[in-house]
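A lone chain, given as structure tokens: the form predicted on its own.
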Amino acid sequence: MQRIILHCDLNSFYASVECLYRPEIRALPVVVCGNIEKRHGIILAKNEVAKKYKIQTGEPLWQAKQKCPSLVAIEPSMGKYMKFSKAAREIYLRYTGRVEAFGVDECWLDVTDSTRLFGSGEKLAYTIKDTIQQELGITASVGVADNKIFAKLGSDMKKPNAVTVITPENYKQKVWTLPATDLLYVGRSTGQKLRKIGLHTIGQLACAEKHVLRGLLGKWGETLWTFANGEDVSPVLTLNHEVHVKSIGNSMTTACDLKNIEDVKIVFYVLAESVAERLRHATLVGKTVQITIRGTDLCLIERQGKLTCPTSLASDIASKALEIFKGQWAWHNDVRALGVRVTDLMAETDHGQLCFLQEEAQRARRQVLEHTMDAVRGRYGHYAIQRALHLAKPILKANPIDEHVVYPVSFFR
């Protein structure tokens, strides 16, 4: 039986929600962007009016205002967006139990069996789209196809508030004429490689020899060929599907440039505490620490190092991050942003390498201490308890746990 897959994309999601709460700005060009004072002034979303000024997601606010001086800029409010995202998913679940999130504003739905109750895939798409508009006050575009890749392409073709159906009979006319970069996971770099060998459209990619693509892109080339020919058979996973976590991390662009190792140490401890708390929440420990450093010249470097033994302690993570930083950064420039990530994860109950290089009793006390800090912050807020390091020189005022939201965005599980 041929599958029927929908891809629902909430249009201009962040901006649409903000306009819903503030009706007086609906007719104005609106963007949602980070706080400029914290140097996070990047466009995250824009409404339909702002799109007419060619404003792009990801560009800095100052550049967008050159295109449209009357631009209304609003800081993001993740609590509101998550509320609407959850409400939209509850609508999807009325029609099928197979709903897979792809970010906060997109979902795939497998409605193959649901059509017996609710009608064709196209009819269901219109029903869901109209229900979202009536109940939530925002719009959605829906793509209908027999696979996830083409369903997503369909939702991107017509916006806002539209339905696009791609079938085995019409996909060559609708899909193959599109640029290859419209295909999921064909980014700028891959697009350039394809153009160098004369592959500009999805159709040209679909008709290329597999061995040519394999030589150009490795195994990934065959995957893209499969996507372009509509042969993707990946299932729609349920929302409660358990995804294997490969790493846990956090990063931050600081409000001011970091000019010395003490400043860097403070930021590493702030980030390490958020990473460690999330590790403990997931009952995981990690064996490798990765750091990213972005200087004021905007160049990014990434380095990593092995821990003595698996850990979920912020002090271990921060100390290792600082050790790696000292060995890699020569202070030719000040530091603009830092990131910390823990990889090589394992369950904290698994047997790992025993630690002979430190006092286990002391380590156990630190473990109890950090769990206690989690409990205090969970009840009274992040700032209820802080390290003296942060109080001595409060160069950073940030709540990395509450401000860092993780969304499922990977197509491959």
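These numbers were taken from a predicted model, which means no experiment stands behind them. We call the rigid core the largest set of C-alpha positions that still match within 1.5 Å between the two forms. Numbering follows the first chain given and starts at 1. Compared with the form predicted in complex with its partner chain:
Comparing the forms between the two forms, the C-alpha position of P179 differs by less than 2 angstroms, with the core used for superposition. For T57, the Cα coordinates differ by under 2 angstroms between the two forms after the core has been superposed. After superposition on the rigid core, the Cα of E48 moves by less than 2 Å between the two forms.
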Given for the second form:
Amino acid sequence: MQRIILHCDLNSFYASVECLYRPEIRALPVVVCGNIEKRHGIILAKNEVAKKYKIQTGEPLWQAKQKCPSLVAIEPSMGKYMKFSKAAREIYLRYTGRVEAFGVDECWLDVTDSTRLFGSGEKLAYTIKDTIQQELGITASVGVADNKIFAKLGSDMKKPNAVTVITPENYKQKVWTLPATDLLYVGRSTGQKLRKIGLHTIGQLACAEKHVLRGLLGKWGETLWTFANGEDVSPVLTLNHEVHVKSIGNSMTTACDLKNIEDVKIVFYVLAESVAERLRHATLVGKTVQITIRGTDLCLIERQGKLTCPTSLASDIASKALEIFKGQWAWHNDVRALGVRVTDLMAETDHGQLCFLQEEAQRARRQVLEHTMDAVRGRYGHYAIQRALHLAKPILKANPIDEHVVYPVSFFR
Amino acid sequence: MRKVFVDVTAVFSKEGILVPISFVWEDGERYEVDKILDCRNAASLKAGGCGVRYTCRVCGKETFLFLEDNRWFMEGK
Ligand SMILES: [Mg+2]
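Write the structure block of the form predicted in complex with its partner chain for the protein whose form predicted on its own appears above.
Next comes the full complex, and the chain you just saw is listed first.
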């Protein structure tokens, strides 16, 4: 049976929330940006007016100010955004129980079984978009399709405050003409590989021979072919209110054996960064860190430790992993492989303030920092910004998602 | 328009519903809520905020009273 999937995207999310609360700046170019007073903060979001100046997420504030000297810059308040993110999800849940979050401002909804009650997918999309506008005072754009990939592309086609329907009749004209890099998980490096064999658009990717893509990108190539043809069958998972996944983790057999704690630290940070990014995409936080260590003698140990408060921050995860490691590994052998896993998961929006105040202020800063890293990487690629420690030994660093050292499970979960 | 925060006297009914009874406007005057005509989640674009919006009849006129988190506000001129 044909499914009906909506993808709802809250437009210019952080900036829209700020503009709602400050009517006097709504007509001005506005960006949300960390570290404003130092001018080298990174743009996390921009409103429609700022978009006209070609200001882009991920670029530094000083550069944006060159494009638009009258730019209004506002420091982010994550707590406020979480409240709106949760409120939007509660609206979605009125129409279907099948809501899957992708980051704070995007959700997929499977409304196949809701249409008898609420009307067609398109009608439902308009209802939801209008409800969000009336109740939350911000806008959403919605894509309607029979699979998650096309729905997501649809929500990006017309915005703000719009609905785009992708059908078996119009997808070749609407979707296939887009650049291949618009597809979910086609990052810079995959895009480059595709261009080298002359595949620029989603349509060209869709019409390529499967075995060619397999040769170029491995099994991942076939998955992308399925995406491009609208044949993705991955379900919309209900994740927010009942957490179904038990843990999120990555492991890696390193390019060379690890001989000291500095090497181990580098690898833990690589792993923790990708685990943290996946947690943030799923809007989850976890309370327990689990590590696995495989020595050159191939013996395997697994240990875990509790965090003081639930987190989706790489720095928390990595330092906990390192602490556990130090208590467990006596260096009788070198290390061949490491794994990091976060368990005891809960929805990010539900855990509230569980930490002490002074710690909370510090954590809020690190939270903004890691969201900033996400923004920079989203725009300029994974290696555009790195922790200094990863420059020490380039052989140990890898981009777990784009080079699919680790499968991008946040989508397939 | 301005966002005017107000002191509100309200009652929790035994059904668990929160009902505003009166509020003190910024001029210090207390006004009774004669009737609640509607209650829903809504944003106030005019004042800049969002929460539960009560449509109230006060002195024969319809006016909005918003409950945002745990503060009440109204739309000032
Ligand atoms: Mg968005």
